[in-house]
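The chain below stands alone and is given as structure tokens, in the form predicted on its own.
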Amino acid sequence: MCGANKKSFWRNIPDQIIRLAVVTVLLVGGAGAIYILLPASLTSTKLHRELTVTAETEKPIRFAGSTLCGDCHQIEYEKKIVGYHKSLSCETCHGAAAAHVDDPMAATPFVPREREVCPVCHEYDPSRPTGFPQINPTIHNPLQSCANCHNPHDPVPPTTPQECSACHAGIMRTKSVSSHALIACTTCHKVPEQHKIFPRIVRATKPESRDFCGTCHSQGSSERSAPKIDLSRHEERYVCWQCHYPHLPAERL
């Protein structure tokens, strides 16, 4: 009785799933077989990780390191080490120098004099974070060396840029065509005087209460020419920049 009812459970099986069933053995049995006919070379990890350390350490030294650097050439180096370039590598601007190091009579590391370099990382780009010093190398002293402004191991402008604009850039183009055009930045920001020198440190103020944006947009205010709003019913429980992006302030975020 039982043979017969095994007999049966096999016939009910449709065929689809046995030769799925068939194809499948057959699929993880070639690759059980492949994986094993493999050399280590392809499946041992360790092997791998050791063939791997082999090659990189095999290849030539061409980098030094900054602290190297830093024996001989102590005053560029101190003065790097706590300037704005400290977080640059001597070498990214000067070439790998391991030639240099071993000896320094034979091989010269690069010096970047040309007026070309420093834009690399200076030209405009709106994509790098606020704050960032960024020129536009055609108006910013043209033809002139950065270096002769600048000291490269800790390149502080000669003055202090005043305008936002300097660093704001994006947003002043925004402004600009915005019906808060000619309002100064600082009616709304209260910028110390450190913000122009640690931007990311010392930080400008930002409206934090519905009242400040009321006292040209609400109901009575003695401003004629801005919208006015009921600030007990528009939108209470939110402060305006909330919905409203204060540099463009018709659109809507």
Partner chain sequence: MKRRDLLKNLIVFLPVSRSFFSCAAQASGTAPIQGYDPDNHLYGMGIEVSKCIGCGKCIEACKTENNVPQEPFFCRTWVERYIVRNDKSVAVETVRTTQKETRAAPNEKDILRSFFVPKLCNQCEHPPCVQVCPVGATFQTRDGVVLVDSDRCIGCRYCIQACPFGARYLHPEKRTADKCTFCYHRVVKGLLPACVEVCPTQARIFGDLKSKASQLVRFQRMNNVHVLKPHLNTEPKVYYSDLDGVVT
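Rigid core (definition): largest C-alpha set, two forms, superposition within 1.5 Å. These numbers come from a predicted model, not from an experiment. Numbering follows the first chain given and starts at 1. Compared with the form predicted in complex with its partner chain:
- After superposition on the rigid core, the Cα of S145 moves by less than 2 Å between the two forms.
- Residue displacement note: Q134 has its CA displaced by under 2 Å between the two forms (rigid core superposed).
- After superposition on the rigid core, the Cα atom of P207 is displaced by 2 Å or more between the two forms.
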Contents of the next structure:
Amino acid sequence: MCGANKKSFWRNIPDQIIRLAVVTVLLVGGAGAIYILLPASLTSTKLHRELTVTAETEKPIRFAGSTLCGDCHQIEYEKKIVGYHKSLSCETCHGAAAAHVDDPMAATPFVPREREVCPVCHEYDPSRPTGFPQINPTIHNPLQSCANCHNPHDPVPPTTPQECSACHAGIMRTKSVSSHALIACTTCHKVPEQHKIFPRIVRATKPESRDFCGTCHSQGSSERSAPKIDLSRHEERYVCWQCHYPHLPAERL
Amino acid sequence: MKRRDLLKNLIVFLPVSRSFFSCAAQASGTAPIQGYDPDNHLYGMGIEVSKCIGCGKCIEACKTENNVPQEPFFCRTWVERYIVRNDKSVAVETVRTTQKETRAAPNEKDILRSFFVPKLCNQCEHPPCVQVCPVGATFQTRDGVVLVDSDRCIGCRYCIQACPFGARYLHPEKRTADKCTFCYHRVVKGLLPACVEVCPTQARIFGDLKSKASQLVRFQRMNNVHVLKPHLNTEPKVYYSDLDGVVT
Amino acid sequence: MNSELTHRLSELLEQVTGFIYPNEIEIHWSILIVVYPYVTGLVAGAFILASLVKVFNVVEVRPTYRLSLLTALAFLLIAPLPLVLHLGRPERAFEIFLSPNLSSAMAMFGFVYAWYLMGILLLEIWFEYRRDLIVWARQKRFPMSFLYRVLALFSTDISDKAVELDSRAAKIITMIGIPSAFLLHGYVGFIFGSVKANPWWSSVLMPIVFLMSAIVSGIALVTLLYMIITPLRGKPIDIRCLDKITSYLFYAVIVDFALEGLDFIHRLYESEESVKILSALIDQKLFISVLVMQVVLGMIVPLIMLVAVKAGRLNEDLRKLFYFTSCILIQIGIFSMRWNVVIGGQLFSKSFRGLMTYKMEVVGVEGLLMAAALLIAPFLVLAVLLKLLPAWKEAEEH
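Could the form predicted in complex with its partner chain be given as well, to go with the form predicted on its own?
Time for the whole complex; same chain goes first.
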């Protein structure tokens, strides 16, 4: 009974469906067979990633790293690590040197002697952070090689800079367009000679009181071109630079 | 009954593939170096914006170390110069590395503030590039670096479209996607990435986020850090200190 | 390094306005990727039109039923070509089947495509034509008779019961087919709409907009084909059929127009950080292709024409002229829409500070000629299909 039912069930499947089913089975089976026969290198994501990590790890190294250079170049290295260039890697200026480390004779690193090299970092650029040593290459001892005056492994200025703008370019830039343009820095700041050699240890002074500004700006001052105020009544609870930036006084803070 | 069989047939038509079930593990890769366990590391980079002098040494070093085409259209890392003018308008340009080209000296009197910002692949925690790669050729390693399998990449460039930071390019010879690897071949051997190695002002700080003593963790402790495009929730692992709001 | 590429990119660099990230100079998805969603859209649209007959019993549209099915098939067969050709490594295209990344929308392409081609379109065509194939196999001489027998999978049963079953099967497949057609093209929209890095693409409406524009373009294409082929066969055009199709077309255009308008207004009103660069994009790069081609020529003018037909009692010839013109304009409009999405989305920097330029190659693999060839190819395939599987024979016999 049950068997007969089953038989009629199979007979009842329409002809079209059986034909399509055969095609489907062939297609799916074929695709499945191909997939199974393919090597794991084509289908395994995990394997592929392991291979990539290995391949990536095995890529050649071009920059040897700064710790190696001192083994042979002791003089330069020891000089460098105490000077202003102590944070520089040797390969920053000398270029990739792994080949030189492997075989010192086969490859010689680049030795920058041209004047064009140092300004890559030290040419004045208004986007550079204040305090970073910068020069104007067109007027800074033209035609001379930088190394003539500065030892690149221990760069210090050969002569003490005379102009404040050598280091304080940003402030000079601001002051030069202000009404204080013609006032020398030393009018307001006392600059000990040692400040130019140890700028962060020996500091220049700053004005400390309202009266200092008053020497020019109070009523009765002999300075004729400066605008005058009554020191005793003009915002007496504040010091001047809380509202006026001395290097650009027209601008209210 | 007939109808049910028909549906059965249709379902069988769906190509059944093994990898449907061996569902792609996002992170994988075995230890490539003796004694190196990628699970113990998670790499990131800090960038101290106020230290960058825009010299472009990092760009040159990267191209040398990683065989990046020399042309300026293909960069694994680059440096942007931002100039905010007095009228609050912002001008941006990419720092050029060829020394012969004169720098475009901006009119100084017009500058409100100006600075350089180094850029590279952010090695995101949730990388959109990995999400969209149709063949799984780009993936995250266990130590947190996004790599591209150039033997598998089909060059569809969906990842380039999906990267919000423009960090990817199509390698002109390999015809596959390429990007910064944090110099993976260097860092697994304890070396610094080439750009960090040559940076003269230490504006770039490389380190391991899983090591408390690392330079990077110290950098994060000492600075106000920010990432690029945080609203996209890709969670970059390149951290910028005191990043200006105009940087995009 | 390829000096031709360097030269091309240097030229493009000069045309950049504002700031772009250095890697952004190369426009990666070229004209071929414009062709791809356009062609897939026609597939989905043509299929939807066919489903009107089967599922919704719109009798008037019956003369276009087989034509729509064959059009869908012809375009579907060509659809993967632009994708494969644009790959950097086309020889690796098969990997998308071998190691698909399940989180990638694009990885699903192979499966959606295979499902739609094998599971829906071929099945439906087979059931629709099976009886005819058997008849033709008996009528024709050797090579053709054998081919028809193979195509009929050697079935011979043309009893009323069997033909009845064919018809019911086709109906069921169409019912599954409608969501599948939605899936096929909605999925293409999703590929773009899910890129959060790109504000021009990133939109939940993208799949729906793609879908509606697909329906619009597919219906318009079948209408055009019907209006061209019927006179060529020396038969009269069934104006009732045309009236009915174009009224569906009219509704589809309205919905499409409303969706795209909503998307536009929404962006403008929300005015997110990208709004400035997107305005500049439309203003400087896409003015002609968005406003003139896509909106005015591709939508407003056809809408006016279709309204005119409905409102004014125009005579038959004028109606045909209006239908024909508006269908052509709609094709131009939808192609422009694909262009604006694909190319437009790559013309602005993700820094939101600059615009790039796309310079189309003419002869290269990703060039204009290739795109033109890929757009003509489906028509050639369709011609072969129509020769092999005549779409109107049955109607003539009755």
